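The chain below stands alone and is given in C-alpha cells; this is the form predicted alone.
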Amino acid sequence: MIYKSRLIGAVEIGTSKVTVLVGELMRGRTLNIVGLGSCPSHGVIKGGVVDYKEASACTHSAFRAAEEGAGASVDAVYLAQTGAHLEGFYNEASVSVNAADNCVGALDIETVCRLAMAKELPEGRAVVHHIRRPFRLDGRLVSDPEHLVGQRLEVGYWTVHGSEAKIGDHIHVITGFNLRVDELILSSLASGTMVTTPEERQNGVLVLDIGCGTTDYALYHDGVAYQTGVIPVGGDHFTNDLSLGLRLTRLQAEKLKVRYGSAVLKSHDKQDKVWLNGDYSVGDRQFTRQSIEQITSVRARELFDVVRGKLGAAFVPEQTPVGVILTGGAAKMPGMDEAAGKVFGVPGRIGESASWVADELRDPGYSTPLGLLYFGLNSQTERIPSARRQDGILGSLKRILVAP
C-alpha cells in the first residue's frame, strides 16, 4: 500500500525569536523533519503581537528557510500559544448510569463530558484547550469507562481559555500569507510531552519551559495536565535586572548574564572579578562576579516562587516525585535545576529531547516547537470533536480571521 505523506509546519512565534520546523508525516504514523527556519523576533513582547507587520515579516523569513530546506510548502500549522492573557480553570461533572444493568455506554460517557466542558467563558475569551482528567466510576480511577459496571461516572476537565483578539493576532500572522491553521497548543504541553516520558507523566512532574518573556508550566499527575499556566517572567527579566543593578545598556547586561549569570550564588570573594568585554578598550569595566550572581539569582527565585505560587494546592511534593524539570531558552542559565529543585522542594532537573532529535535541535530552546509536531503526529490532549469544531477556538474567531 502507497502511503501519501503530509508536510506540517510547527510555528513558535516567540518574544526573543521566531522558529519554524516542517515535519513529513506519513500516514503509517512516522514523522521526519525536514526542514529548519528561525529568524530573530520583532514585534512580539511577552508571547504578544504588538506589531503586525513586524511579526508577520520575521515569521515569514523563518517559513522561508524552513520550506527550502523541505523543498516544498507545508499544507498546515500547527501553532504554540502563550501569553499571560491564557487562564485556566477546572469544572467537573457526574452523571448516573442509564443501563438498567449499570453497564457504562456511549451515551453515558458523551454525556458527564458535554456537561464538564459546558461551563460559559466571559465575553471575549475562547477556548484553546479542554484537558480531560481521568475517568472516575464509582470513585475509582479508569481510562476508559465503556462496558465497565458502576453506577455513577465522573469526569473533569481543565480549560484553557484566552482573548480573542490576541489570539487572533497569531493566527493572522500565519493565515497572511495563506496558510492554514489546523492547532493551537499550548507551549507548555508542546515542550512538557518532549521532555518528559509517559511514566515521568503519569508519576507526577512539573514542566517549566523559560522562554524570553515568559514562563510557562504544566504540571502533571495520572498521565494528564492537571494544571497549566503562564507567568510573564522569562530570560528578559534576568537582563533588565543586571541593566538597572549595574548601570549598564541592555546589550552589555546581556553579555554579562550569557557569561557569568547563575541562578544560584556560587561566588563568596569579593576579589572575584570580570570584564564587561576583557579587551580593555575605552569603557571596558570590571564588575565582582558575586554581584552578577546576587543579582540573578535573586530573580531566579523570584520566579520559581512565582510558580508555585500560581500552582497552589494543587503542587503536593509528594505527589510529583519525578521532580521538575527545566526546558527553553532561558533555562540554560547556570544553576537553574539546583534553584528549582530548591523552591519546590523535589529534584530538579534540565530536560532532554527524545534520542531520535537530531544533535542540532536537541537545544531546550526548540523544545515547544518539536512537541507541536509530536501533537501533529500523536496528540495527547482531547480536543473539541471535529463535529462542533465550529464552537471551538477557530470558529469562535471566525469574525476575527475575516475582517479586513
The other form holds:
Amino acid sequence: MIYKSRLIGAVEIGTSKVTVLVGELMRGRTLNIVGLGSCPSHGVIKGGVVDYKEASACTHSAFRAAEEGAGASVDAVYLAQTGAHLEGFYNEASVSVNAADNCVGALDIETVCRLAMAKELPEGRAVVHHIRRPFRLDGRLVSDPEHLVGQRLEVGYWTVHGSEAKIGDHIHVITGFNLRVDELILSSLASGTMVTTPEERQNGVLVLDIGCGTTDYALYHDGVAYQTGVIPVGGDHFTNDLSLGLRLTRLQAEKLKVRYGSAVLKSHDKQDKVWLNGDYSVGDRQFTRQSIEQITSVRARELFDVVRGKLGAAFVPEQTPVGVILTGGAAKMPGMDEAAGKVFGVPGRIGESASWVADELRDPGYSTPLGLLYFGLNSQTERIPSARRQDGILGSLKRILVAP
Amino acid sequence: MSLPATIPPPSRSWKDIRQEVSPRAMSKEGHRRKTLAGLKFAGICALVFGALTAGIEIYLTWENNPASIKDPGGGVPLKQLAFSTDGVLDRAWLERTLALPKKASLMSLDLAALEQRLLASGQAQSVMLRRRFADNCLVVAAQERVPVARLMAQVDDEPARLRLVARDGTVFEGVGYEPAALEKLPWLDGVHLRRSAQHGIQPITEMGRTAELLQTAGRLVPDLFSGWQVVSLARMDSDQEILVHSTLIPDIVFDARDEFPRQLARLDYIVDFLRTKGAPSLQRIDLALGGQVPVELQEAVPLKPARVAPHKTVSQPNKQRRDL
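Please give the corresponding structure for the form predicted together with the partner chain, as opposed to the form predicted alone shown earlier.
Then the entire complex follows, led off by the chain already shown.
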C-alpha cells in the first residue's frame, strides 16, 4: 500500500523573527520535522504587518530556507495569528431536548452549537476560532451528550475574532509566495498545546507566550481553552524601559537585558556594577546591577498584572492548580517564572517542549511553530460534534490524531 | 429533520477572506513558484490530453483496422539490409535465405522467424538481427561455423551433393567457399548419417575427437596432414579408432582415447626414420596399440640398423597388405 506524505509549513510571523517549520506528515499519523527556516523580522510591529514588502521579503526568505532544508515544496500552510486586534467573548445557548423520550439527538447538539456560535460581529471583524466548552445536560458536564437523557442542553463558545484587514495582511504575505493558508491558529493556543499536557489542561493551567512585541495568554480548564487574549506588551518593552531609564540606545539596552536582566530583584548591593560592553572601549560605562534589575522586574510585574487584569474573574488560583507556564523568547529572562508565580499566586515555571522534540527546537522561541503543527493536526475546538463526519479529509486526519 | 429557521447564519470567518493577491503584490520568488506551478499544471494537462488522445486513437484503430496495431510502422518499408559476418557468407546468400517480400516494412518483420531461417542453413552458428529505425534498416550479424571435413550425402531423392562438416558435427552445404579451400579438406567416411526433421542431416555425434585430431594434425604435422584424403570413422564405435587414408600412407590408425599429439609425434618420427632408410613405400601404420607401432610396408626392404627412440618401437611386418 502506498502512503502519501504531505509537507506542512508552520509559519510564525513575529515581531523579532519569522520562523518556518516544515513538517512531513507520513501515513496520516507520523509527523517529522524536516525543514527549519528563520529570518529576522522586518515590517512587523506588535504582531501586525506594517510594511508588506519588508514582511514578505523576510517571510519568503525563511520559507526558502525551510524548503531547501526539507528538499521539497510545502503543500499546506498553518499560520500563527497574534496581535492586539484579537479579542474574544463568551456566548452560550441552551435548547430543550426535542425527543419525547428526552434522548439527546444529533440535531439538538447541532442546534445548540449553532445558536451559541451565532453572534454577530462588528463590521470588519472575522472569527478566528470558536472554542467550545464542555456541554451541560441538565447542569452536569458532559463531553458528548448524544444519546444521553436530559431535558435541557447547554453549551458555550469562546469566540476569538480579529480585524479582517490585519488577518488579511498576514494571509496575503503567505499567498504572495503562491501558497494558501489552510489553518489560521491563535499563537497562544499553538504554544499552549505544545508546552502543556492534556492532564494539565484538564486540571487548569495558564499559559503565557511572551514574545517580542506581544504576550499571548490562554487559560485552560476542563481540557479546553476557557479564555485567550493578547496584550501588546512583550520583550521589546523591557528593552525600551532600559533604553529610557539608563539613556542607552536600543541595541545597548537589548544587550544589557539579555546579559543582566531579571524579572525579580536579586541584587541588593549598590556597589555591584556591570559594564555596558566590558571591553574598556570608548563609551563603555558601568551600571549597577540593581538598577537594571529594578527596571526589568517592574516591567515584568506590570506585564503579569495586565494579564491578570485582562483575565479578571476567569482566573481563579484554586482552579489553576498546575500554575502558570511561560514560553516565548522573553520567557528566557531569569526570574520570570518566579515573578509570574508571585503575581498570579500559583506556581510558575518555564514551559518545556515534549520529549520527542529535537534538541535544536527545544528553545521556547520554537514552541509556537511546533504547536502550530501539533495543534493544527489535533484541533477539534471548532467542530460541531454532530457535523464531525462532514469536514473533509483534514477532519478525518484530525479525528485519527485527536488527543484524549 | 432540519435546523430551526430561527438560527442566524454563522459569523464571517477568516476563511471567507480572499486569499488571492494581485500579481504586483507577489514577490519574485512567489512569481517563480506560480510559474512553476503553472508549468506543472500545463505539463500534467498535456500528459493527460496526450494519454486520452492516444487512447482514443488506439481504440479507433482497433475498431477499424486491428491488424495495423501490430504493424504501426507499416507505412515505412524496409529500405536496406546491413550484413556482417566473420566467415564467407555474402549478401546474396542473406537475401536468398531471408526471402523478404519486396514491400516488407521494418515493424512487420518477425525477427525470431528470420533468425531460425538463417540458422537452418547450418553454416551460420549464431545470428543477431535488429531493427535500425534511423534509416529503416535490418541489421544482421552472423558468426559462421568452420568446416573441418567434407562428405558426399544424398537426402531423399535428391542427387548426392557435397556437404561440409563443422567441429561440432553439424553438416551443412558450404556457401561461398573457394573450391581450392574445400579441396584441402579431407573426406569423411564411415559415418551413419541421419535425416533431421527439416530435410537436413543431423549433427555427427562422433565428430568431436575427429575434429580434434584434424585440428591437431594441421597444427603439428602440416606436411603430413596436407596428404590426408579420407578420414574414416567406421571403427569409431567398436574400437575407438580413427582411420586416415593419406597419399603417403594408405592407412594410418589413431586411437581416439589416447592423446593425439603423442600419436602424431610417433607418426612423424616413423616417417622421418623411414625416409632416412630410403623412404620405402608404407602401407599401414597403427598408432592405436600403445607403445608398439606396427608399420606395414608395401614392399619388403631390408632395414639398416639405426638408433630408435627408446619409447617407440618399429616392427617389421612379415607380410604385405594392399588394402584395408
